[in-house]
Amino acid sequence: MPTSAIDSLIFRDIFGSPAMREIWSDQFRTQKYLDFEAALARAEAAVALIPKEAADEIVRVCKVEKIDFDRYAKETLTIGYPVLGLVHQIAQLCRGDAGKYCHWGATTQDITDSGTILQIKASFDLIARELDRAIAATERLVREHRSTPMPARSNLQQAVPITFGFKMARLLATLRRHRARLIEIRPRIEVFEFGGAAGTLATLGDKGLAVQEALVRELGLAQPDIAWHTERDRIAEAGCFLGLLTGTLAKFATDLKLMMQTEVGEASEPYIANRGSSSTMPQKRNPISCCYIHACAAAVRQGVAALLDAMVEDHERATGPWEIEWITLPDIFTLAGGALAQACFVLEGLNVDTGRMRANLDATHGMIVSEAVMMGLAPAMGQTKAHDILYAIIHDPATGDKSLEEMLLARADVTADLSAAEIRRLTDPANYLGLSEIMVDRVLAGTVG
């Protein structure tokens, strides 16, 4: 019976996806162990370390459907590691004496780590595809809203005008950096482990490196420069990447949650009947995907911390930290994939209310562009004096519902330096977008890092 959210019949497709769960399932992991054992047999036969007939027989039986999982589970519980019980079954399934050549010169961690790397590789393939989906959807929003004005916010207060395209272009640039990071880190992470008991390959004599070189061709993974049984930076780096990626997704989700507030209403998750509805308040549309993204990202961050802790391993083979990875990796990859899937859903169907964006810009009656007026006055009276005048005008209790334009026109010290037409131009938020559109174009063109 499932006991975690990622395996729950109720929650599993909220916090993960079938494809990612399959990669981190017992069946998939066990098949990757078997794939390594088969690849090892072929590699060792290629350098005449074991008979080719034995290698062929080992390859024949290395199929997950041939494994008795009840027996495998019991042996793993007794032994404490998930490889020797599997090797026992492979050897017994082999015809003749081929089984004695199974796992030749290897150690448990060689198979476990290499299987984990194969799982990470498959997971990264899936994440790369989903990340491209997110990038494509974000780019569409950037292009569509390149010039759509809206308020920027600082400390949850209106700051100055920007465009929604500018806001989304920042997300687009960040997602592209994550894609570049993923491309850059994969060759460093996707490296198999094969070193024997303490990493020296002593059991294979002078053929150890030749076997490693053959394994490169068999596994599609890179050859290690030296054993990494207790050097866990590759695994930790994979986790840190997921932490960065989900952190970005959670930042986007946080912004959207705030934009979905009734009083703001500038954007919202895609509408699906009953999605995000309340059991007692029919009017509500809760930011449900954003909530899931936030929760997934928070759990991933905790998992990343655990992986960093797992780096602190003793000597050449460790006593405990390694097993942290077994617990943590399935969770954080599944949750990261779940967050990314939720983000793709939101981005591909995001509802944008440009009218509310404009209404919110106008809500302060021009106060949002007080900086523009300050800079308009600065050449004549200096920025500090201009700031003080604007501050006094805006925070005067007698201001009432007057617009900034009206208050400025009533000040002789302002109209002495600015004409009515200039005041009208400066107090229109749409005229104070800075380089928003130019920066959007730079992101879309991909001309800067």
Contents of the next structure:
4 protein chains.
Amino acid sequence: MPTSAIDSLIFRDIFGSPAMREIWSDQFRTQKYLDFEAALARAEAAVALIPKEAADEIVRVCKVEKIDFDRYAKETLTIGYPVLGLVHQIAQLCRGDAGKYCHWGATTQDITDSGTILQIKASFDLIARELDRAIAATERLVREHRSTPMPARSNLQQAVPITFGFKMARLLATLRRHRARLIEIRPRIEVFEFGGAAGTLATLGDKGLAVQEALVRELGLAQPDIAWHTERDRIAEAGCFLGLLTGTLAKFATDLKLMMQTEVGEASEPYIANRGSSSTMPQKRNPISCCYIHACAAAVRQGVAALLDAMVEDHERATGPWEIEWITLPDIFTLAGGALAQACFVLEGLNVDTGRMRANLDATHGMIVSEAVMMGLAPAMGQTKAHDILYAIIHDPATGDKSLEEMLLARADVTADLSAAEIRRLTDPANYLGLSEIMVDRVLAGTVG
Amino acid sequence: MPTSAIDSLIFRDIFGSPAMREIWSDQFRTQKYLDFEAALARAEAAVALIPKEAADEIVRVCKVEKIDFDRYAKETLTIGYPVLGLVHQIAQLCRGDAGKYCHWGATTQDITDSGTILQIKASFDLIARELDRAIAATERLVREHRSTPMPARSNLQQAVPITFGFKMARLLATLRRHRARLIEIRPRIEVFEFGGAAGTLATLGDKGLAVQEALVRELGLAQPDIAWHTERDRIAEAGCFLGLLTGTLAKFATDLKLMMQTEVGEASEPYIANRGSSSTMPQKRNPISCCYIHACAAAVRQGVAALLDAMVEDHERATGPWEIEWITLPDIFTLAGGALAQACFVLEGLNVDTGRMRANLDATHGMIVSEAVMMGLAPAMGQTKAHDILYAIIHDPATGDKSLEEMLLARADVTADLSAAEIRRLTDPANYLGLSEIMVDRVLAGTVG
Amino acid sequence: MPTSAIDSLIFRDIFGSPAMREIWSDQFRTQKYLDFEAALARAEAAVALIPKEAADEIVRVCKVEKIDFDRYAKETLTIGYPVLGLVHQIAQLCRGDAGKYCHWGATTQDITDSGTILQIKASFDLIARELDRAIAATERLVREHRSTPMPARSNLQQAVPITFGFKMARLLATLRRHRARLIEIRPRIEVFEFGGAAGTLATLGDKGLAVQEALVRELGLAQPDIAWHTERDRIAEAGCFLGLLTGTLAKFATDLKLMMQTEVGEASEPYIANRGSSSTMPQKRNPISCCYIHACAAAVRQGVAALLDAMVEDHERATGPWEIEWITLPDIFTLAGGALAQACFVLEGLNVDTGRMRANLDATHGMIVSEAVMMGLAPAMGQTKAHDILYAIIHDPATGDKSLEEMLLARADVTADLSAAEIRRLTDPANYLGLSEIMVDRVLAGTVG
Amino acid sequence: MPTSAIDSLIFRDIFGSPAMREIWSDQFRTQKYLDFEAALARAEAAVALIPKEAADEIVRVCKVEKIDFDRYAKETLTIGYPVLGLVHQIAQLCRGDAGKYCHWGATTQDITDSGTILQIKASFDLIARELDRAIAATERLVREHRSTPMPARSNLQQAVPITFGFKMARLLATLRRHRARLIEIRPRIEVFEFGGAAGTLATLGDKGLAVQEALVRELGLAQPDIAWHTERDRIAEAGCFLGLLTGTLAKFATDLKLMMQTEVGEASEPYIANRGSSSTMPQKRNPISCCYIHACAAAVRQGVAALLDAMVEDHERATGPWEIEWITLPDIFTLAGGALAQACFVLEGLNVDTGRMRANLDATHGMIVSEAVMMGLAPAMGQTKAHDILYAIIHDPATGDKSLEEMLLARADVTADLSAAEIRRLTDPANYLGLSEIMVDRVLAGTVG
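How about the form predicted together with a further copy of the same chain, since we already have the form predicted alone?
Let us now look at the entire complex, which starts with that chain.
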């Protein structure tokens, strides 16, 4: 039975999605290796480096179903790298002497790097789709709650009113920035590797570049300007993107966890019978997805540091750093995919309690708009002095449960500047949403980011 | 097919060992959960909290073979936590009404935490054995090469002579410190969890502590002074130990990789046919195990940071941080176990080329003992001035391939202080091993660390 | 003007304490280097390796006030290491030819490592004192609030009642475990370094060990069994301890931040006029110290990973990894010291609002004790079925604002098993503290940890 | 005296550059805060929100020389944030009542975030310049050594020949990708913050957006689509860039350290008298800059994880995560700037020993071109079988010091396929550079990346 959380029969659909897990599975990876060997054979036949018939035969057998995984695993363990064992099987599966043309001029890492890039490309396709789902769901929440008042919170203290749409619009703008990032980095990352032992394609005579050009068509990946066996910025950049993306998802999860608190209750994860139920406390409904998103993001960001570490490679083929990627990449792509899937689930079914938002807004008897009052006083006495007056009132132990309105009305230095009607208007939170709705409209218009 | 490197059919025995992987598998973990439920039933029966017959029945069914994993996985996915689904199955498996006494007074995390500790305990048993193997193998190398001269290297420059036994004795001393650490931390870590919903054992009336005391006997774990559902220093401390241990293994791997270089060739990993062979460069013999150790250590140290992050838990049951452990623990224990297994393999079969060590020692024509000469001059002229003279000689472009002996003999300010015989004695590396052998003996005597 | 947060004129007392900053300052570090050179001279004179008068003269000049820091900095920049430049100055400051005996047989890293250990020792003394302060303050809170009821929270949902003393007792037990750890690791860490170029003390003839033995008395540090220039487990272990300690402080800070929320208000940081005031929202009182503790802990845990990385050193003197320590150690000790100072400040002046705790406990109309009711039903119908009944009641939309008592009284399957009086007793949170107070007493008795 | 490595009088120019340190100093940061306050006053006067005269007066006093830093530090310590204390001083410095218009409608984080972005912008300007320097120096090396043969190394084993220009061209291509990244991310990052308490600009009535638009002109930064007080992807993305950049520099440092080894000696850091000298081993010339680059990169990558952690912010103003940035940003920008400066120094003065490169190439008696022979055999017998033959020859203990040429000539299964002349041609490393030079030309042509 599996060991890792992402493969665990019990946890795998919690920390990952089937679609992303599939991309990083032994099966998919091995098929991508085979795809590369097939593409290489076709490319080399196209430039008359190997016989056309040999290429056809190699292409015919490069199917993961034909591979004996037990033997493949054993040979990999002996050799230490996962390609020669595969090449041996392909060679044996080929009829005639076609097998001797397999892997022609390639080195192990040409295959594994190109395979990894094909896995990353598939992952990015999936992430792009899921990100669009998250963006669409967030957009719906932004539109629906454009004008739903709620308390902003600064340092976990109620600050001033905002709308829930405003809160979600910040998420929307951020998710769109991630989409823009993904579009930018993909052409730089989705580049194959084919350089032979040290990147010089020395075994191909003068046909090396022609084979590379043919590979572009075969693989749907760009041609490298030069070998990158030990220049791993592309891989680490992919990791950085996952770190940034999951960081945003964890911020959203944090907000939602806090809004789900018994004492706050403004929003909650989609309700599914028994989900988040406790074995001992039946009244609870736990923020399940938020917890997973939080944990996935924490693991991913450490994986980013590991991938940056993996950049510190030696010479033309590295002695250890490269293997860090083998461990880290499947983990962080799966975990990031899991976090994104959980976020989509939550965003698409989010329960919003607008009544509770309003009740919380009123809970401080107007204190939440002390800023408005301060700004109302400021033209007359300066912002700093106005701040000090409000600060004094609020920290006066005599205040008790009195409303801000009452307290202000009792101070001569305030009523000298503001009428009772003005004080009433200023102390109603619903009159102090600022540009919440205009900012929402700006983000929805979406010219930026 | 699996996704993670530690479960991959192809990579799992590279980055992990079967024994450690087994301990962190779904099967073993689930059996530990069941062991806890069985122990709890027995403990509660012992204090007459539940009927003896119910306990017997619960004990009878708490076997992992009886669990329907598909159903268990589905329920876990719905609920979000991996215990209630299991309790439901146990309850159904029980004859009569015994099932209703299962999990009595416990909360999900009592089971998972105690299960995790049982996994850690089993892991520590395994690590202790493997560490002893590594220590024994290192001891053999230390004894055998107590007096084998080789160059010390500082900043990758040849410095002064040492013996290979001296080099290995430093590793030996460090591995022993890790053994001492493990012995120290185990009693603090190997403590079960049983506190109920918030740690107050509120559902057990006045029998809570009696049940805990009975659990000590059942589980072979210590009783906590108070619940630790959200005080995770024990778990993080276990992670720190793995970080320290693999750090040492990676230092050894680094040294060996460097000694295996074509240009150095002083030692190499055990030879196995085809191991470390390249698909294109048949002359190479790559440092395979060293690469894996390096990568495992890199991943483990980031896992340590993740576990420290997981300590930042909220209130009485955490909202996200705890799940970081679910992801990280199986990974870092398996990877640390893998690194340790690789290190044992290498240490037990290490090839040492004493001839190459001597040749390298002579490669700089005596320059490697310039310190000896400096110290020979120092009594007469002070260490600083002696240093400057040697520095000047060495950086004199006229030096070319002349030996240090020749150069010294050519300087009046040197021969004024040292005779030719003295210069000859000083410039032979084999006469400048210092306390290498005595330090080896001190470490072998092993009273320290 | 300074650049780093820990040196910034504006931030340094936020992220660090003057006492810890002093220990890691240029001045203190340099004095420790000088202390080592003086101790070495005395030790070498004691075994007649250098003249007694030379040693006296070296001891006389080894005072940081005598050092020209500009020149020292310039020479360090040229040489690349911070010792030779200092030795040159000492040598010049010495009268006669005493200077030539300074640094006799030592290598740069003997001085810097021993200096670092002296800094760590001073830091541990300071941490031990501050930890005792934190423990004492926590103990007072535990005693005072042994019986103060408040809601436990699981996944940020109110769970069952506990006492605030119980919550703090968990912190107390954890802080004591850290004290125990510190006591364990200090003898292993507080070991000097003195091995010469490659650790073999080759320049000291047969007097090397005698000098080491004399150094024990001079430095108040233990003698190493063998050189540890590139075996950095001691340093990394010190870092791990800081990671564990600050992890616990950040957990406490998290709890307090959450308790300080406008909607919760159960406890708050000590009040100081204007502290935590906002430039625009005068009503707010922000959790200032908690924020800093959170940030310090986050930086420290990544520093732990950096120190584990620094363990991967090459051969006898490392080429880069060692310098990681130069960057990381001053940072993480200062930040950990800062976090601990902030925690002491908060613990010693913590405001506890027991009224708000009780009010929050009552906010769910008895729902918080649904577990108690479940356990009251369990003996009759089994825990699982009892759980399901409560779960159904709670999620029944008809419930609205009705109390749990009312709802239970309305169900025949409940009243069949429980009387109205029993239901009333069960639904009062103050009757459901479990072993909160007994656990508090166990921790205060303090035989464990 | 300072504490951190980047401020240390002794270490600051090792781990940082004066120019970058200046940008992150208290002085520069405070001036950027003042610049923002001045810009805000001008912008608000432009839209008639505050009097033109007040703005002029505020602009007049917003100079860092006018600030009493002691008082500023004390107030910051009390308040907990570094803006109100500054605003108080500005207000007092202003003549008349102009001061009351200072900071109008702004919140602390508007100032600090905009200030941070101005610091990042200045840092990016500096990095762009230094990166260009590094690129230019690398280009020179690439051109000069386009055809200089040397051994490629895979897993630290000599693999096949390459040219040194080919090795450097890979670095060149990578540095250019970093330049492209920097150009891409800057417009997304260089955005000011101005939103007031919760980002809604509630205190500015309907003039909020007009003020923002005026700020664009004043600050030279872009207008945000919405407040980003707690959406920190921009900041973390800047950190990721530094992680990627220093990862590449550390790879280069690793290669150079390895080439500087006594046993390799192919290249070395620029020679400066006494640089890298050892206090005890005068013959050594240590790779100083490489060590610092290695260490800086290690610290920076952990800082990246910290900045990703800082993204997990709560609600509208975060409670701890934000402060992680205060600690991390000055550190990682300074360290990255330091690493880049060290890399420029090394690249501009690199010593290349082409003779040693050739000697190392010949050291294995032709073994290094065994791949060429394998490929020469491959057309006749298939690559796999050819590989096995070469593998067998090389691991044949009878081989001893015989050259590959001799061994091949002795095998009938080889001479059956290859003539003696062909074998001689194949076994000369200088005939096996592959596309090294063509790849160099491709990179120099520079259309890619």
